[in-house]
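To begin, one chain is listed below as structure tokens, in the form predicted alone.
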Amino acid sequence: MNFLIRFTVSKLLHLMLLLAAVAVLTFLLVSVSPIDPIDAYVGAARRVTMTDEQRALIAQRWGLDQPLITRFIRWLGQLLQGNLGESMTYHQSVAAVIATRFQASLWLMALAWLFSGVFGSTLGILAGATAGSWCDRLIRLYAYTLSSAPVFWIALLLLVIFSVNWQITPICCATPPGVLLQDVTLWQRLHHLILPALTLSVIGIGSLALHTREKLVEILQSNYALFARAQGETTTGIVLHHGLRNVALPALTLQFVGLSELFGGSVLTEKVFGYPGLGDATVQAAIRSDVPLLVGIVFFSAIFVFAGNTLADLSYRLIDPRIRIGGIER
């Protein structure tokens, strides 16, 4: 219990630390952008006509009159009061705009993570049981091949092979034209999903597998392998009597950081299937030069990767027993 204790405060505590640092960076960098917020809020074909009157009355409006200290410090004290501000491109509260996005990008980023999960660590496993067949070379030609290759690229790549040649799979969006998506059936969100979830996935499965695979190699050339080996014990038996569970922290912790991965993979994949998710609106919050949703998306997502790390430390301790033991003793 002193443990559990200690560590949610520690998490806490850098989790405290990660915010202010992300908070204060973010709004910098993205107040120092050369873009002209105004120019970028009225759009390029109302910039030439519009007078200085005008655009003095949106700078009010939205505080870009202000200096950058004063509207940092106004911002603080607003997140400090739960509000994020609100968004100059969708002109609603930042945390409404995070929260409508985030349904339709969780669906995504999921299964892209279960996906990449299960294909790079099955892969990965079978490449490691068959060190220096053709098998292995094959998975580990696959898997360079994934790693090198752009998210942008592969998924133009898959557009064009299943949604324009084929004719698979729908061409863009999350839902069909007309429907809304609160009204959307599971197969119709599924339909739309497993192509950007497959090129999202991507990210992790060339990597993890090839982390399964040299620890997996690792294991079977130890001693207590041989000495399974010496007592009979068959390749098969030995991956899943003692490989599987040696394999699983390391591909764990490999799975739980790809969560930063596949935020900045989204971005990308959404703008080539026109998915309607958060990445799609932080590239129009870059774009626009929209200060509070930027800020509110870059803190969200450092929230939701921090958790997500934070959960894969807790469940060393479920998988292996040892490291639970020796929390208990100290």
Contents of the next structure:
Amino acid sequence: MNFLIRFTVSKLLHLMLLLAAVAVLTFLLVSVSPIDPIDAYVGAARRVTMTDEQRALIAQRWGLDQPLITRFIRWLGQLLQGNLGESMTYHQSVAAVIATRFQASLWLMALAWLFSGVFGSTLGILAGATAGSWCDRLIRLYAYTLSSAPVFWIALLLLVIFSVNWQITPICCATPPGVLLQDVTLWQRLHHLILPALTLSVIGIGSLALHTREKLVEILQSNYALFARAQGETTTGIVLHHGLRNVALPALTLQFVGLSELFGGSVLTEKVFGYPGLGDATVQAAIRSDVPLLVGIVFFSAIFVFAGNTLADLSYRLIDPRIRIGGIER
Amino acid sequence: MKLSMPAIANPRSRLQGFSLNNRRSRTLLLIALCLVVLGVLLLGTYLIGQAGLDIALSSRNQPPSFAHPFGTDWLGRDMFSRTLHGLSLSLWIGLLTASVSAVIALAIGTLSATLGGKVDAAITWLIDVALSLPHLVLIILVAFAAGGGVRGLLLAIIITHWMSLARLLRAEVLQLKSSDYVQLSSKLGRSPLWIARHHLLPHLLPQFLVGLILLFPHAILHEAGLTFLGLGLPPEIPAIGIILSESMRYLSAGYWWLAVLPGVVLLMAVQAFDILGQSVRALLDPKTSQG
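Could you switch over to the form predicted in complex with the partner chain, since the one displayed so far is the form predicted alone?
Below, the chain from earlier opens the complete complex, with every other chain and molecule after it.
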């Protein structure tokens, strides 16, 4: 219990420091941007007709006439109160946009996470158990190819095969045409999710399979595997009784750390499939110079990645008996 | 190592006399092959010129054939030439950005390790912060901050790719600095510059070279991705990302070759860089270079 409290406190402190750093970084980056916030706000059509007085009024209203430090402190103050600002693209508060968008993305990422975990570790175990054979070579080639394939191209490939040629999956979006996201059935939802999730899972499969394979080969060459074999255990038995539990933990850790890649990949995937998630919102925010939304998403992604890393850290401490016992003794 | 091994029992020692059966020769062959493929992709546009890029409305949307191996697009342009041009552009951008990024990594990594103290702490912290954001989100943020377009793309790729390599080189320098022979060398009165030239450089250069080559595929894929999203190169520059994002509009019409085949070539280029990097690493690492 003592350990859990210490762990939580230190992690929270880390998170605070990280967010402060991200705040400074994003503020500096956005303030050096040559894109004029007022121009971006009023849009191209009204930019020409706007008088200088109107422009000055907006600048004053937004505090753009203040020096950089003052602006930063005021912005930070709002941030600490939980006010991320208004999204210009969606005419909603940034927090609300992120909340609804992330809900959609969460389905996608969770499914992709599951797919890549199951496929990646299965392929890795298969390759590791048959190391050196044609099966192993084939899986390794497959994994190497997958890990260097562009995500958006795989998305296009799947679309061509399943949606255009075979027509068994929808070509875009998260819902059938004319149906709102809140009254979509579970089956419809999964039907629209399957291709994006498959695409997104590709990012993780390659590295997970190769990593699991390495680990299993190492185990199969260990002394205890040799001893088990001397006692008459088959390769399948060694993999099942010694391999799996040793492979599972690094694989799980890799999956949690991979959440960062998953988030990045979801941006590309959602663009291809027109899936209304957080990644799609990121692109929209950048294209339409929606600074509050972009900054909000940057913050959110930092927290998301941090959560993934913390889970990876925690999974080791909670699951691995060697570290768990070591932790209690300390 | 070699002396302790019985010479007769090891069949591999007999094979070492042959040149094409050992791993070293095969690695060299692989490197040569990758270089040829990449050379063709990089310089191919100079050989074929502007042929095939003309609009020919009489031969629109043709599937792949002998005359047009990659088919033609909605304006009758030959997709094969378009792909080669686009890819060559993307590869050059990748080479440029990754090289600059690697040089930044080398400078920051070595500075951080040699200066130590507060500078080191600040740089390590900066790397940690940068790596705590999803890579693509950071790239989008920087591209946006730089104002988008070509400038935004170049800056975004350059600024976001040096961290891992810098961290690696920093660790390497730190390890070298504390090694016995460097300590001894400095006790013997060698100047820091002499040590850097004679002890650090021979160790860092291979690492840097491999890191540089392995940065290329990342830079190329991120360039293509950012352009694909519409945040990188403008549509009038026909990079590979633009070609793929344009082809998306024609997917539902069944023109699969527009998207699939250019992607295959992009994948091949990325693979070639990856294999090149791994092979060079295997060749330069004394542990794996022989045998």
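Numbering follows the first chain given and starts at 1. What you see is a predicted model, and the numbers here were worked out from it, not measured in a lab. By rigid core we mean the largest C-alpha set that fits within 1.5 Å across both forms.
Checklist entry - Fitting the rigid core first, would the Cα of Val283 be found 2 Å or more away between the two forms? => result Moves: no, less than 2 Å.
Next on the checklist: On a rigid core superposition, would Arg55 pass a 2 Å threshold for CA movement between the two forms?
Outcome noted: Yes, the C-alpha moves 2 Å or more.
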